[in-house]
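For reference, the chain that follows is the form predicted on its own, supplied as structure tokens.
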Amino acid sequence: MGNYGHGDTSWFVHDRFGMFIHWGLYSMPARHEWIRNYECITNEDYQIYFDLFNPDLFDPKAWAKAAKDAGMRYFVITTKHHEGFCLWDTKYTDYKITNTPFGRDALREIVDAFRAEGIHVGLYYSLIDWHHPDFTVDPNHPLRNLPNRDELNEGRDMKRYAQYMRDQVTELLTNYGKIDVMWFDFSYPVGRNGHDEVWSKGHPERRSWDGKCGDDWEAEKLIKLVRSLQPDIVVDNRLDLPGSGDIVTPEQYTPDAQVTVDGKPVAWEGCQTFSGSWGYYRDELCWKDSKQCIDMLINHVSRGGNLIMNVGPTGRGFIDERAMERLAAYGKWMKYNNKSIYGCGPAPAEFPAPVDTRYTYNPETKRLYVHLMNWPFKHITLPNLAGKVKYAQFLHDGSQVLVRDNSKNVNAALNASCPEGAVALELPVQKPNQEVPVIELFLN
């Protein structure tokens, strides 16, 4: 495992909780963000959304409000995504923002937009590129299944790619300011990524026709120059180049513990979606509800993580109804709970959660937070905590909860059904004004 610095995640653990934008030329078929993979669209027929992508109602300063309002302290944008299509005005093709009806450069916009509201900016970097003509054929490319794919590799060059792909990365780095994030996506050598395998498993005649990894990237030129340009920067884990990454980053699942790397834990962010889809897909049905996406968001901070939740505005340029519902429940809940997000993480390891609670611990303030995912009926114990609780409360309205401790030989009548070593807290009968209620408790 190479040597290859790191960037600076002391902000990046303590604010725990980011939106993802995945914005291009997928917008407008909006049939989700692999359309030309999964449809095989060549760059002929993908020439159209190119050709009239105009996004009228593009507010940025919009996307950044609903992201602050969320309680979102950090963003990632698409810069360019597996279609090739590039968000700012970049030298090196013209396959960008700038030569497309709306021809401003949008990124220099949402990055400005964010800055404004405090929220430190990500930049998310596709290292595949189904539009440029060096980037060869592979099992994930819309061309894959024309009967002259092989002859269509002949004069690609992913050593020009690559090439392309750092002096991008160089304007991206240098022309926009200070950076936070810097997020690549993705490595899939064969054997070790889903859609390569799929593949093989459907096409066995084509298990020899490799996909792409750190080679390909020429990853280690490619980190040390991110971080020659940006030292203090925090870049994900999909180089396929062990020990150039500072995070982790689980997609699409919640981890059920603290994820760790050779056994140690280390600093992680699950990346997920409002619904299946990164890119707006205008008939996807499978939306979470709000409870889920606070739940999500609870469950990755109790256990080390953060959470990084998508939206794929319109071809439009506005964030669609249904992910500005999901994103206000995220605001409603964290404008009285986040105290137990941010500068949070796991419970020490000997103050194990009931059933139906996460746990999340503030260190610096040795407070422990209670989430009530399912609401018990009167009273919940605590295992482990008698004689360690100094005060409990309501985070939300800060109401004085009651702690039943028999290490305290306080009114024994009260302590007789609470169990040794626990603490009980007595619960209204009814459940607070509140997606999931959170107890604070003020350790001594």
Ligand code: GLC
Given for the second form:
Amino acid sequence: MGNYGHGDTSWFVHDRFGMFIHWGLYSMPARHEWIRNYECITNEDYQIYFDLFNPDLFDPKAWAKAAKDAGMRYFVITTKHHEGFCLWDTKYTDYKITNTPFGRDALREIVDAFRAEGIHVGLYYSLIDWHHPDFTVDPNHPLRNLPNRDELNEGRDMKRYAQYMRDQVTELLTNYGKIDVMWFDFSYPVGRNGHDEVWSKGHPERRSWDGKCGDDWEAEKLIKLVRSLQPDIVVDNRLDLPGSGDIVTPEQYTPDAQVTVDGKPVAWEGCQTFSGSWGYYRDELCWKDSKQCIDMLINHVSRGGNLIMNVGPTGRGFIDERAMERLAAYGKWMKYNNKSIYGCGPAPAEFPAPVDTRYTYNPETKRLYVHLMNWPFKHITLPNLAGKVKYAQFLHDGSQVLVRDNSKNVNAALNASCPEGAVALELPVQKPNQEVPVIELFLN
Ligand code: GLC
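Okay, that was the form predicted on its own. Show me the form predicted together with this ligand next.
Everything in the complex follows now, all chains and molecules, and the chain you saw is the first one.
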């Protein structure tokens, strides 16, 4: 594994909760950010969105406020997604926002607005580019089904494209102040580097129909450039270059335990959506409800991870009400319960969490947070905590929760169901008015 240096993840693993933003031309058709791939749209047919792009309700201060109110402490914005459209005033292509009717450098306004709210700044940059003339047509490319597809790659040169990426990344990491996160997306080395031969199966001559990997991005040069421009920056792990990333990035699923690499726990960030797609998708019906969204945050942190939750603003530039509702639910919960998230990670292994609960733990304050995912009836017993709890309270209102230590024999009947070494908490019959109530245990 190469050594390409490492960024400063200390703030990142403390802050735990971020906002992903996917915004580009695909916000206008509103049928998924992969629409060019799904519908095999040519550059010519896609041009209409560029020609008409004019988000008249664009208000990055409102986005930043929504993130801040939700309790999010960092954000990552798509400076360029797979469609190749650039949200900033780059020198290296005309395919940029300043050439649309909108005419402004949206990235600058977005970065300024989030910074003003004290939110760490992250940039997503797509390695894939379906618009760039040097990016070779491969099995993900919108032109893959054209009858002349084998000729399309003549004259395309991935080396020139790799230089284009370095030039753009240099702009991004030079002209926008301190950047805290760099999020490259993504490599698909199918048929390459000994990976599964799927697309080129039976057609070894079709080397160009394989996927793309670190060699195509000249990943080593790219990561060295990033680290030289912004030494502290946190970089994701999608360059297909072992040793180049600071964080592991499970996508659209929640790992069921602390993520490890070679048996060692690592910093990780689950990237998740409210409804499935990343870009604004008008007709999508599979929206998660507020409780699911809050559960996901708790699950990530209890397993040692971060959660970056995505919003896809509309083509007019606002975050639609379904997303705003869920952000508001986060905010309502985080306002009273964020101490169980910031600075927290998994509980020490000696304290297994009982069924229907999740633990998080703050090693500095030595507080253990019991998240009651499903409200129990009157009592809950927590193993291995006898003699170790100084005080317990609900996190949201600071009201005391009585702790029954079975060694003290206060209630014989209860003790019978409170095994040796456990404590029982006495709970009100009615669930407090919190989506997920949290009990804060002050450990000795
Ligand atoms: C993916 C998709 C994409 C999204 C990203 C976020 O790999 O290609 O559309 O931007 O995941 O993690």
